[in-house]
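Encoded as structure tokens, the following chain is the form predicted alone, with no partner shown.
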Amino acid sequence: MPLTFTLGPAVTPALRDGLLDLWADVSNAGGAVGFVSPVAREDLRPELVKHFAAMSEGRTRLLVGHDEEGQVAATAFLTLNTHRLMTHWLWLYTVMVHPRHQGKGYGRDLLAAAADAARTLDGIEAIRLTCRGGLGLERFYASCGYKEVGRVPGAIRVAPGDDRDDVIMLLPLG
């Protein structure tokens, strides 16, 4: 059954708790969210704190996919720029679809609903992300139509010995 999206939901307990859980739940099963295992609910609140500021200031919305149960099943930011020569595009940030999903396309899914969002947007003609090397995210993302337009190697330092390359994925709207 495909999930539920809805753009700049209404933040709620419920809605901050489940997303607190999809963050950790996705963390913990080694998904490249900004965190390495183990992670507690606790460690992300701050970050969701941000992001949850950038809402407030208008900056930023919020995609949240739920299931047939109504559980937050997949998330996603999209983020405006503010350097004036650059608000034609937004960054996708924090990108997860829970660990229990995983191989029903809710992936294709969530980004397909990013797009969509994102054209409703004025101005807004392309989404960039990062991703995390060395998982094939690089190779997912290809396969939605995003296009590698950069890549750092070394720059993400997931512990010590174990670097990956920081990955730059561009996705033109028109």
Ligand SMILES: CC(C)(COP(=O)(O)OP(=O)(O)OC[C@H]1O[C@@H](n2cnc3c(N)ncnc32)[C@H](O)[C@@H]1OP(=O)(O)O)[C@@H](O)C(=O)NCCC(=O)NCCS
The other form holds:
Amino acid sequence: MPLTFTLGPAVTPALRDGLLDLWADVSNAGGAVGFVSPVAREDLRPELVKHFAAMSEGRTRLLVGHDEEGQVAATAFLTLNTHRLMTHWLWLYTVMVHPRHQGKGYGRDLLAAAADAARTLDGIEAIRLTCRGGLGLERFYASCGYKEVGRVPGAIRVAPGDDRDDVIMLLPLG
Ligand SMILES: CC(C)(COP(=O)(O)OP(=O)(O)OC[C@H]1O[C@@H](n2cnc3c(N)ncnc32)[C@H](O)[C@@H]1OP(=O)(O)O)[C@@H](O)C(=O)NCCC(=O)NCCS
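Next up, the form predicted together with the named molecule. The previous block was the form predicted alone.
Below, the chain from earlier opens the complete complex, with every other chain and molecule after it.
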């Protein structure tokens, strides 16, 4: 069963809790979404609140995928630039699929839905994101049409002595 994607859903307590559970489960399974395992829901809440604040200011749109049981199973946040010379592209943040659903093509569906969503926004011509090196994520994004356009060596310190590249990926929207 494919996921059902919604752009800009109403933020209910159930959605908020579903997002925190997803983010915690993904992080604790080794996912590269801003944190390193072990992480608790309460560690994530301030970051989610930042996304919500940007949503209320109209700078960010949440794309959420629900599974057939109605559980939050995937997310991405589309964030417009505030810089006046960079309003023709947006950032994609917090791309994740729940560990129990990974490897079924849902990640690719999520990024296709994100590209469709970006195309509906006035004047948006490209999607940019960064990912942590060393996990093969570049290959995932490449399979979704993204190209590596930059790499900052060792910019992400996941642990003392374990620095990873910050890889910049770009999808021009044709
Ligand atoms: C990365 C992620 C979103 C991919 O979602 P998914 O549903 O597992 O991916 P899909 O099943 O759609 O896979 C699509 C393609 O990418 C490949 N792929 C998926 N995850 C990969 C990974 N971590 N490394 C290398 N390739 C990967 C798949 O093999 C598949 O390629 P194929 O068609 O040649 O077989 C998901 O694994 C995830 O949430 N990971 C943890 C969070 C994370 O690290 N997010 C990235 C933030 S930058």
